[in-house]
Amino acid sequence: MRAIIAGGTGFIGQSLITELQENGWDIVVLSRSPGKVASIFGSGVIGMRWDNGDWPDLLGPETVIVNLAGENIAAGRWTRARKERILNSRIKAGERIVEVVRRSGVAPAALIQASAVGYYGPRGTELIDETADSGDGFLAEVTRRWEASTLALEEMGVRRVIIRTGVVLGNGGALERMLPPFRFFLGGPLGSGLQGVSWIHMADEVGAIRFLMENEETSGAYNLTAPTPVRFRKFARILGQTLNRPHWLKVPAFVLRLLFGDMADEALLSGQLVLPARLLRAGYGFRFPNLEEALADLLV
């Protein structure tokens, strides 16, 4: 089997590939410039350009395309540019994935649209699955026209799975950014303290996204989060305990807010209690179902 990448250089790609390669499947990465994709990857992995490459050839029964592209949101404080970059980003690929399918006449075997958990918006308490509805916010919005931009595939016949990710834990990314003030003694939650944290171990990410490419039964939405997502409280002081650090020392909202504007209300001081549900009843095992493990596995 074969598989072309959106946004394969990003944080989750990378160790997608590198799953994917370990199962027998070839890669395209499709890239602005291949030329990196090569200092990255190797000769293993084929770079191509988004607009004259050849890959619109490789379309058919035995490749599937796995939309991972989008600017981070995380990347920086959210000015009314940035946000539209943010957007645009997700929109742009998607339309454009659609537009060379429907241009060649020929349909790959699926398509794996990412998205994320902002797409139910902030939840509180309520613990939910994939019958929720979507929420409020720039984030909840940004998902709804993110997955909403391969949505004409499934018209052209072709299996399209939604892929609603939460924190994934790996090397680099956002627990990374975490680690700094846990390893100086000065950890601890984010305001309250309350948040839902709905998790996922980049071992688990990329073989469930491997899992849903070659299991032909698989369609719709699905929730890529641990079993069992914590409130940040509980997140700081497994984390703390996990570094032998104290976990005490909150953050006030007021200095989030003023370092991060929206980004904190929407991304730092609110979240979701999201359960993975249908990937679970599809037969997905999850190698690291609790955060002590997955803490455990990348940092002891």
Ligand code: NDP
The other form holds:
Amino acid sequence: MRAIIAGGTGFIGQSLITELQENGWDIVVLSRSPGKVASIFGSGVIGMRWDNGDWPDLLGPETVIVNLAGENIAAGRWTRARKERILNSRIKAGERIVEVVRRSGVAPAALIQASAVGYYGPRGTELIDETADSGDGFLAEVTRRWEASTLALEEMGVRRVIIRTGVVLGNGGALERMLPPFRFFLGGPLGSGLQGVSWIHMADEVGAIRFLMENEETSGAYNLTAPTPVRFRKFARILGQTLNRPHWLKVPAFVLRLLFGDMADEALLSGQLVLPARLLRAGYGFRFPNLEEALADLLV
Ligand code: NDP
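Condition change, the form predicted on its own to the form predicted together with this ligand:
Okay, now the whole complex, with that chain kicking things off.
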């Protein structure tokens, strides 16, 4: 079994590669910089540039492609130029994969296409699953077009799985950015604290991706979120309790808007309560279904 992982050098990709290697998969990483692949993984992982003419030769009926590549969404203010990079990097990666598969004439076993719960747009208090429509806003538009960028593979008969991922809790990523105020006794909810946080422990993010790669019955969109999404207020309380720190100091919405611009309203001050209905129906067993245990595992 071979996995070709586009964007495998990132936060999720690195953990996914460990999970897959422990379970007998050979790994090839598509990267803008194969040197970065070598410095992260050593010789156990082959790194290839996107434009390397050899990677189509690696396609075969047992190959699964995982497409995680894209400009980081939370790395800075959403200027117009950044928004374009966030959107275009994703569309380009998807279209490139389709083009290479089409030209090679060899269909892979499956494509796992990354997406995000931002697909559903800002939502209030309703619990939603994969049957919900896409919502409003920049992230919803990006994810719709990102998902569509590899749709042509389905028309070629390839099993395609879309992973609408929530906030991944691991060593890095969003949790690392949230920790400093809590550690300095300044932690608390962002804005009203009523916005939904659909989180998932990294062990389940990569466990679910492997489950979907190996389970040939699965296809279409799956929410990769724990079965117990919470409001931010509760997230902050459990985080504070886990760290043995206060959790009541609210960060006002206007401060977040000053610091982060547009990104504050869509990514920090609003959210959604998303359930992994299809993953549960397919028989995936969560290692960390509850936030208390997930945070204790990562932080204590
Ligand atoms: P990272 O930002 O850590 O990594 C993504 C990888 O994409 C990078 O390692 C990089 O690989 C590649 N990349 C970065 N910028 C560009 C670009 N401009 N053009 C092409 N490739 C680029 O992402 P994560 O691992 O955190 O997430 C993987 C995917 O899942 C992302 O697309 C993200 O949007 C999505 N997601 C993540 C969530 C999270 O909580 N982490 C939540 C929901 C969705 P290289 O430098 O080797 O080319």
